[in-house]
Structure formats: structure tokens, C-alpha cells
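Single chain ahead, written as C-alpha cells, the form predicted alone.
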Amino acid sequence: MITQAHIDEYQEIGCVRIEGAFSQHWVDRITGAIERVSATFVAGRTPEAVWDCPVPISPTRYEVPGGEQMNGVMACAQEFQDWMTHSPATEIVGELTGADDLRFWVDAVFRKTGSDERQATPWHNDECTYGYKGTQIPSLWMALTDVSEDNAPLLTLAGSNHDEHRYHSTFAPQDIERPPDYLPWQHLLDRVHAPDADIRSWPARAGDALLIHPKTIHGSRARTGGDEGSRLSFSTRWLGSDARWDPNPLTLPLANLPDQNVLVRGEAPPESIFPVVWRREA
């Protein structure tokens, strides 16, 4: 399924599409485990876990304009289990971003309904807040619905993902010094908004994939096409073999570890809470 040309690209702009990468059995499936979760939380209960998720994440939910997101969702359904053992997820993370094994970190979900201009996501990186440093800890989007350009198509930078520094996100702490290799987030806005902005819109078909280096620079469009339909997504983030424990005064903490110390500066993510997944074949 990954070709050079794959690689090529996502290794040049930071962002790849691959076509047709999950089939409509898995489209189906995922978006049927997202419905049944959704119902739980909108009726008042949060869902339960069905199996043992190997990270300590708990589910939320939370209505956005035009929408709603969810997250650490994974352990609620089987299904999600079936996805990431029997789907050709974690061999495209892996092959794609060259790593030699793969662990699961998080998941989100994220509906569009209507055509409320709030809900384009706005232009951000995902590295900015992460303890982990590494080129292999890239977020893996899969289409549950098409999505045209009208759609709310994601948006990347390209190139963005060969920046040797970050950016000061709005999510971190603003009252204290930023790190040297941190910039003020506005750079970050105004890259996006020159004149000479290399932009790329990357519509998708129902079983679709992109891989986002950690690094790109990404958002998306609002919906433009009314008020039927809607944009459904499923987003997992991934560890590989580059990633070490790496945090500093603007990075999140990783919530729901029963214990902090498990994480240390500069090794691998713990097998107890981050077991691998996916190993390269010999």
C-alpha cells in the first residue's frame, strides 16, 4: 500500500494521502463504535471501557460550533481494538515515517455539521505542547465521510515540517519565559498568511488517510456546502522508535499516569504505559 512516492512526499512537504487505505468494512465500523459513544455521552454517561487500552485515557466530550469533538475514546468500543490489530493503520505510520516499532498514544474524533465558520480548525502544529521529541510521532487522520473542498478540508503548510523551531502555543502557559528554540505564535500565523504561503487542500474519499508530521503546520476550512451532511474523522497519534521524554516549561502534562516519574528525560516511552504495537519486520 505505501509506495516511494509516499515516502517522498511526506517526508518533503509533510503531509501524505493515501488513497483508499481503509476499506469501506473498517469505515463502517469505526463510524458505527463513534456513534454508540457519542449516544452514551449525550445521554448523560460516560462510556466504559470494553478492553484493555494500553494507555491510561479517559473519554471526553465536548460540543464545538457547528459540531463536537471526542477524546481519548479508544477503549470504548471493540471495534477501535480490531482497527488498530487487524487494520493496516499502524504498518502505514510505520512505514511511512521509517520507524522500526510503534506505539499508540491518543485518539480524537471530529465531527462538522452545519457551516459555522467557527468550526475550521485553526492553524497550529502539534509538536508545540508535546514532552516528546522525535521526526516519528506523527498523527494519522482517517475520512469516515467524503470530504470535498467544501467539505472542511484539511489545510497543511508545506514544508513547515522542516522547522528546527517551534512555536509558543496559545494551550501553553503564556507568563513565563519561552525556551530558546520557541517563537511567539504569532510567526507561526503570519508564515500561514504571507503572500507566498505554500498552502495545499486535501480533500478525501470515505476511507482516505493522512499522515501529519508532527511538525506541520495544519487546519482546516470551515463546512461551505449548507447544512446536510456533516465531516466525520477519526484522528490517532503515534509514538516511534525516535521518540525520547523531552518536556520543558510549555509542554502539557501527560494526564492519567498513575505515576509521573515512569517518564524519563531523555529515554523511550515506557513500555508499561506505552507497549509496542507494531514492530518493522526483520
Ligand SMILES: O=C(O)CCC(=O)C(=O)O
Contents of the next structure:
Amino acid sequence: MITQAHIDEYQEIGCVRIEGAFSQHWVDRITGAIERVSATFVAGRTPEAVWDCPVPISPTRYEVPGGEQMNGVMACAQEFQDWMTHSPATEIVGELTGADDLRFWVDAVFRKTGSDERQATPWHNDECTYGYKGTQIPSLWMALTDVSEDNAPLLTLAGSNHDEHRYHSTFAPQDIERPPDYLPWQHLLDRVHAPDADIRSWPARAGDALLIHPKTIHGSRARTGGDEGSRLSFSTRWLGSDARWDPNPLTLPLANLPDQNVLVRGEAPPESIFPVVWRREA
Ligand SMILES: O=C(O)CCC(=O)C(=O)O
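Got the form predicted alone; could you also share the form predicted in complex with the named molecule?
Every component of the complex follows; first up is the chain already shown.
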């Protein structure tokens, strides 16, 4: 499924679309799982884990203007484990990043409904608060609905994957000294709003996937079609073989970790909480 052209595009501009990455079978199963998990939250309950996922994430859901977001629901439906084990997901991430092995980290669901312009995903990159450092820690974004230009496509700043610096996220503590390789968030915003910014738009069909480099600056448009439909995506974060724990004062701690000492500076993710789920065949 992955060609050299996909790998080259990913390396050059920090994002690539894999058309038809997931069959209708996976689109239907993941959508069904998301609907069930969301309905459980809406009914006032927190969905329980239904399989033994050792990653220290806990399910959360919040409503945003014109939509909802959920995080850490991977353990809450058998369909998600089946997808991780049997769909092409890990192969896609492994082949595109060149990693020798891969660990699942965390997931997020983005649903946008109607056309409230505040539903646009704000500009950010994913590494800004990460304690893991490496080039092989991307996000795999899966379209669960068709995403036309007026249905909130993702936007990326081409080439930002090559940035040497990092950004001081608005989610990180603000009242501390910024490490020397970090730039203010306003710098990121100025770049994407510059008249010559090389912004790429990523329309997709349900089942298409995007691989987003951890440094790639991205966001989304809002839905602009004026209809009452919705746009749904499932995004998963991965740790490849070059991921090393390298926290700094702007790192958001991994919540729910019973013992923070299992994370050792300079070391790969511990097998006990981030087991390898894919290995390159020799
Ligand atoms: O689907 C979206 O609107 C946002 C996705 C995103 O920002 C991410 O997965 O990091």
C-alpha cells in the first residue's frame, strides 16, 4: 500500500494522504465503536475498558462549540483493538516512518457538526507538549466521513516538519523559563498567517488516512457547507523505534501512570506500558 512516493512526500512536507487505507469494514466498525462510546458518555457514564490495554490513558469526552472531542478511548471497545491488530494501521505508520518497531500511545476523536466556525481545530503541532522525542512519533489520522473542502479538511504548513526548534504550547505552564530550543506560540501563529505561508489542504474520502509528522504544524477548517451534517475523524499517536523519553519543564506529564519512575530519560518506552505492537519483518 505504501509507495516510495508516499514516503518522499511525507519526508518533504510532513504529511501524506494514503487513499483507501482502510476498507469500509474498518470505517463502519470504528464509527460504530465511537458512537457507542460517545453515547455512554452522553448518558453520564464513563465507558469501561473492555480489553487489557496497558497504556496509561483514561477516556474523556468534552463538547466543543460545534462538535465533540474524545481522548483515550482505545480500551473502551473491542473494535479498536481489532483495528490496531488486524487493520493496515501499524504497517502504514511503520513503513512511512521507517521505524523498526511501533508502540501505540494515545487516541483522539474529532467530530464537527453544523457549521460553527469555532469548531475549526486550532493551529498546533503534536510534539509541543510531548516528553517523548524522536522523528518516528507521528499521528495517523483516519477519515470516517468524506471530508470535502467544505467539510473541515485538515490544513498543514508544508515543510514545518523540518523545524529545528519546538514551540511553547498554550497548554504548557506559561510562567516558567522556556528551554532554549523553544519559540513562543505566537511565532507559530505568525508563520501560518503569513501571506506566503505554504498551507496545504487535505480533503479525504472515508477510509483515507493522513500521516502527520510530530513537528508538522496543522489545524482544520470549520465546516462551511451550511448543512447539518458532520465530519468525523479518528487520530492515533504512535511511538517508533527512535522514541526516547526526554522531558523538560514544558512536558505535560503522562497522567494515570502509577509509577513515573518507569520513564527513564534517554530510554525507549517501557514495554510494560507501551508494548510493541508491530515489528518490521527481517
Ligand atoms: O481532526 C481534526 O480536526 C484534528 C486532528 C488533529 O489535530 C490531530 O490529530 O492532531
